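Here you get one chain, nothing else, as structure tokens; it is the form predicted alone.
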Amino acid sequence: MKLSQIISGVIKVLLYFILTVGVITVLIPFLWMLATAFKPYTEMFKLPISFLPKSPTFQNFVELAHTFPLPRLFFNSFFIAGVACVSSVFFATMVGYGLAKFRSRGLNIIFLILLSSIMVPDFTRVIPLYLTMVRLKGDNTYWGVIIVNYLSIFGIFLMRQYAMAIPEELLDAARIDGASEPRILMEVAFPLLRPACVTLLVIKFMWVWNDFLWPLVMLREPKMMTLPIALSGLKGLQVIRYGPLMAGAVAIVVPVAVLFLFLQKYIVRGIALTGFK
């Protein structure tokens, strides 16, 4: 065997290894959390320390929805991230495909000047944005927090890359053909779009359904409150109630997980392809 061989077999052994370690300590906490929402009280702080519940209960998810009116803050959740997500994905794909395939004057100046917005930090414009929510009347609306994340520049970025991998003359085939810019939109560069706009569509809904600083900023009343600013408030009790919040933990992951499992495979796709077939 040569040592090149050799070198190359140990390079992917600790790889594999480096790789196998950070899976384990992204999923330890993740397994702590839904174990501890299955046990009682008395096992939570019991020694010695057991990871898998003795004696498994549903009584913290029971404690969890007579608390506070789950399906309620379901609703509001699923509302606001889905009509963010439908919104995002809508606009970063007009606008990403129009900066990657339409040639004019001063699109990569706009272009650079929307990719330096995004190193600007979010909480540096929570002030003017919710003075300019007040004055228009958007403070604990549903459209006053979803007008925030209506649109990417992460997506625009990430749909323009995809985009220019689309193949000119398939574009100027439909355009001989007499299909207009917006019908060649939807017909043609829109299907082979579809792993890019599924990935941007999955990461937006985690960014919007784990959002806290803006829904707090924004909603007042309990009624119009999402899952994870319901949930802080069992943080700000004199005992920290660990079991309903770690039920309410796993509720928040779970459509989460659900939907990456589901789509996962457009997912890799979208990330991993710089091109076509």
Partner chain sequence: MGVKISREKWGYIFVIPGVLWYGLFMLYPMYYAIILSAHRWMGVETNPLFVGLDNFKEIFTDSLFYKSTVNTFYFTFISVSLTTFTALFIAILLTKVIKLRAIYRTFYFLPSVAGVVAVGIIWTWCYQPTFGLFNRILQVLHLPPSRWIMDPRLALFCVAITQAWMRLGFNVIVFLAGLLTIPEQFYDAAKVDGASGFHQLIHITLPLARPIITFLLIYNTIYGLTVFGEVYMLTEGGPGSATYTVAYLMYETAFRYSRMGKGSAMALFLFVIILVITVIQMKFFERRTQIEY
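With the form predicted alone done, generate the form predicted together with its partner chain in the same format.
Next comes a single chain, given without company.
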């Protein structure tokens, strides 16, 4: 009895040890980013390595703000991600609810067809979509970047999963009261789907905020670019200034990281729900 207790104790300690080492390994590049971003130029190349700046400074951020129109870039990123989010939540709720609650052969087939597009990666569509957008004068515009993101299959799938859990009796009760189907969607289903909407909102925001290939080909002028797209150009400069570069990485990561830390229970549920099944 005693021996088995010791063994299980040792296993417990080992478990936490492995997991903690794993976490530290995963976090080290982030810590290094933070350390570099707040270090003055002279300290950056010093040995031994230190994760704590001796004399922390905002110099790198100032330099970054001199190189880029930061407020404009933040606005672009927030605007593009924001509009895409709202539109995506609205339409995904509508479609997902329709697929979940009006079961018929036709709708099932539509669902399967929609789902099949998960196997079609973005880059198979990027050339034709880009050429089409150029013809429609949509390149280098906000709407050109946003319109492709007005809805996503992931969103439809997520909302459908949640909508299936809405009790049929609630909807029938509203129908008996004479409510029209759009009113039932807006006034009965939508409030019940609010947690799902938050989930989709957060995941979609992170997705569009970090989206790379599509805005990269679409946005040419610096004043139209999203934050990551503008900063991806920093690399190509002759002399790479790692300080401002890390400050830039911090600027990209912090908004989404904060969003994630506050709303992570929604994200985790959303991923767990759509990740399989």
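Residue numbers count along the first chain shown, from 1. Think of the rigid core as the biggest set of C-alphas that the two forms share within 1.5 Å after superposition. Note that the structure is a prediction, hence the values are computed from the model and not measured.
Student: Taking the rigid core as reference, does the Cα of residue 32 move 2 Å or more between these two forms?
Tutor: Comparing the forms between these two forms, which are aligned on their rigid core, residue 32 does shift its C-alpha by 2 Å or more.
Student: Please say whether, between these two forms, the C-alpha of residue 104 moves by 2 Å or more once the core is aligned.
Tutor: Yes, its C-alpha moves 2 Å or more.
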